[in-house]
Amino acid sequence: MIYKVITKNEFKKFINGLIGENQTFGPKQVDRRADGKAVYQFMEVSSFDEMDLNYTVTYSSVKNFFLPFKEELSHFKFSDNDWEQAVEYRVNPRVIVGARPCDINALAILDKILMRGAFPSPYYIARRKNTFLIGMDHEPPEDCFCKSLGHDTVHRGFNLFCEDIGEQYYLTINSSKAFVFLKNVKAGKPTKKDDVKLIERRKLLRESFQARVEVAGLSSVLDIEFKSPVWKKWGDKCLNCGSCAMVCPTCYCYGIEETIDVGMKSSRKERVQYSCNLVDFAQVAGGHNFRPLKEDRLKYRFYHHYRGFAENADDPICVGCNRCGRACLAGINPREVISDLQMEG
């Protein structure tokens, strides 16, 4: 790691320089909720001033830039006696500005599964390798519990990370590309005063967290409470809509769809995001469903997030952003479910 400090005016010049040379995405206000609070989303920007880097949280995470809701895996063309297959996963270089620590940590979890796992995805890797990711610290929303899971700070998965120390940003440089880019602007070495401001800033952010979840021994609680009535209590509320998975920064379950055009001359195979809460998620040929009950589907989603399956065995994938709790139409909040399980034990 290399550390620098940069004034906010110089940082603006730096970002505008990146925007001038690359497709760039940043947080923008796109709407307001019924209670008047702003709704933010990562959108393409053409200047620094279009972004609101003091945003609270985006409705969905930056995961969608790496695992889109739907993507074409291959395309086929048929002739009388032959067929051709086209597979393409090239991605133009791009920049994402303003990712929060928990979202960066979520990408690091997906990296472990989709880049370094037993079955790496070339589509994910192409997007990840061609994205210059700039993270920024922030004061947490009142319902965010990423500190409880250790995801309020970040040490990997980004190119450049910015921490607000007043008139300057304290920069953590985590790639040679970021180091080279910064040579075009005025960025200096941190002084002892800058280091003190950084420590104070980090302490302020740690103390700002209001929501907490007790995760010590949680994997054991889940094992003990596998048949707990808590699952039926919350499962009865579930609408099987899949909203939680759509906004989650680490859900990666998917389905495959193949579409053949009516003229029988071409077809395409597409990967579509899916959710283990959907009714047919565990349905197999012949119509048998291994998880016919709502409480079973909800339970296994929690086990995947807090206990770990297959590729991420014994490694929780929840980062505590609570997007699922905000998006759930039935009011299912992971903190309350976990609390009920712990009380049951």
Second form
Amino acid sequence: MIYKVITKNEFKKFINGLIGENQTFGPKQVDRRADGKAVYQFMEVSSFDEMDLNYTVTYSSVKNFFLPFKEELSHFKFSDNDWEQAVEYRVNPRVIVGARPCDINALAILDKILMRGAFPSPYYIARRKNTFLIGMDHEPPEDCFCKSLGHDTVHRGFNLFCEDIGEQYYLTINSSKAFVFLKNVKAGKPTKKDDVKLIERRKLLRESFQARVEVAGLSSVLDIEFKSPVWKKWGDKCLNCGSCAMVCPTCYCYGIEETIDVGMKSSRKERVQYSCNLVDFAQVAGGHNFRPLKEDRLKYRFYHHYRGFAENADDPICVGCNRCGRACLAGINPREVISDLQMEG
Amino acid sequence: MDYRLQRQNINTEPFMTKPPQYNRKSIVMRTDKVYKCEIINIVELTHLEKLFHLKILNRTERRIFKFRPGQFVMLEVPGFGEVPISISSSSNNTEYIELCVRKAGRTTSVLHQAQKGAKLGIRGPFGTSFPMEEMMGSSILLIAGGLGLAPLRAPVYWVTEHRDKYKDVHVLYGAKDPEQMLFTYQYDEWKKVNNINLLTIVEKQGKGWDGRTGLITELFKEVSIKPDNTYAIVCGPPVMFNFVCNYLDGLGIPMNRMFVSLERRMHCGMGKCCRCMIGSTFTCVDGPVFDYWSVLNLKEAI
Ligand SMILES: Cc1cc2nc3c(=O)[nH]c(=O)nc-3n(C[C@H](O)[C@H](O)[C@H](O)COP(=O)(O)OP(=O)(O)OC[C@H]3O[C@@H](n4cnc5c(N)ncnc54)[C@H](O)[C@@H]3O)c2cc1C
Ligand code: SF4
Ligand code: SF4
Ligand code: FES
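Target state, the form predicted in complex with the partner chain; input state, the form predicted on its own:
The complete assembly is shown below, putting the previous chain first.
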């Protein structure tokens, strides 16, 4: 890893340079909530000034750039009594600016599951390889508990990471691409003073976390509390809407949809993001449902997120961004559910 | 000044022109690419089940496709959907595979309208298999309920092809009524040629049936089992393998010598869609074949 410092003015030049040559996405305010708080999303931008790099948190995560809500897996062309299948991977290069540490850690978790493991996904690999990702530190929103899960700092999964040390950004360069691009602007070697500022900055951020969850022993609590009344208490509230999985940076479960075009000449097979809280997630032909109750489904989502499973070395996959808690209309949020479980255990 | 990102075109990489090898894990391949097959024969078994003989058309792909008893394929009906189906034929048959499919929903209904000569796709084989080698030298109980005879037929073939390696072989098969019994045309061969003790039973008496009626456990009264040297394979609906395995446990057969095949909703077969998860286990990768001990230790299994 190589470190550099860059003034905020030079950084702006750098980003505008990237925007000029590549499709670029950055955080933008898109709406305002009833309570007055701004709603942000990653949107395509045409200049640095369109972005709001001081954004609190985007409603959905950058996951959707790598696992879009709907994605073609293959298509079939029909002729007479035959067909041909075509498989293609999307390769449009793009830049994403301003991803937060826990969102990048979420991608690193998805990398482990989708780029390695038993059957690496070429769809994901193609999108990941063609994305230049610039991360940025920030003061945590009051309900984010990523520190409890160890995801408030990030060491991999990005091309370039920026830490705000006042007039300058302290840059962590994690790819040769980033190194080469930075030659276009003035970026120097960090001085002793810069290092001190960086340490202070990190300390400040670490100490500004307000939300936390108790994760000690959580996976064994989940194993033991598999039949806990806590699941019924929270499960009964769930509306089975699936919003939590849509906004979550690590939820990746999916379903398959096949559609024939009206002329019956071709068809498309698509991967569609799914949620384990949707009623028919585990329902099979004939109507049997392996998770018939709301509590079964909610429990399963927590089990998957905090107990982990073999594909991810049994590590939890939640990074603690609390997007699910914010999105849930029923007021279900991981902090309270986990605290209930820990009390039981 | 240069800020342009180069395309990383993975569509031109070598794996794009090679057939996928679903038997080999961890390599990058076109995970959605099917092997094109032709339906070379259709056998109507009952009014709900048909047996399809599928031949992989490409020679290289046919050579790559090697499976073990207990494994399944994802069967693609282009334009309609993809469904997991156990391979019901001999793992020695390198010419074609046999799939016994029940008309159960959307995709399987379309499939039931298909004619000989139609082209389908398969991906696979996927999943774990029955440890046939480990069972050599012992007696085997092969127990099936209903459609469970379809996945059980692959180990039955294996046993008939290696008959001298096994002691007593019992096939116990229970169906709802006589009209629903599968593969009836093979029973004589299994009994007379392959020296298999085949016992059948139906729950509901039907026209022309002069065999046994009752639940499958009735059949246990007619076989003598040496628990310390017997393996069991149980395929059928969850309620059935549950009480069958409990019964065998009562006889003293160790739980790690009983094997069951579990069923869950599946959309990928590759441990990616998570639809088939039982607790923290993927039925498609770590199963569908599990020993009963593991099943009891799975959260959500029963
Ligand atoms: C390991 C395994 C082996 C199987 N072997 C056989 C077999 O040999 N013969 C046979 O007739 N059936 C078998 N099944 C069940 C068969 O897969 C379902 O009947 C079939 O998927 C129903 O699809 P459908 O589109 O007709 O039904 P729909 O209800 O329209 O289902 C829509 C989709 O849901 C999924 N789905 C629905 N039911 C099931 C199910 N029971 N299991 C898995 N996915 C499901 C499929 O992806 C399907 O495309 C097996 C299932 C599994 C898991
Ligand atoms: S489960 Fe909730 S808190 Fe955890 S990563 Fe997903 S959205 Fe964020
Ligand atoms: S967002 Fe809330 S109500 Fe909707 S599925 Fe998730 S937990 Fe249930
Ligand atoms: S079928 Fe997709 S994970 Fe098992």
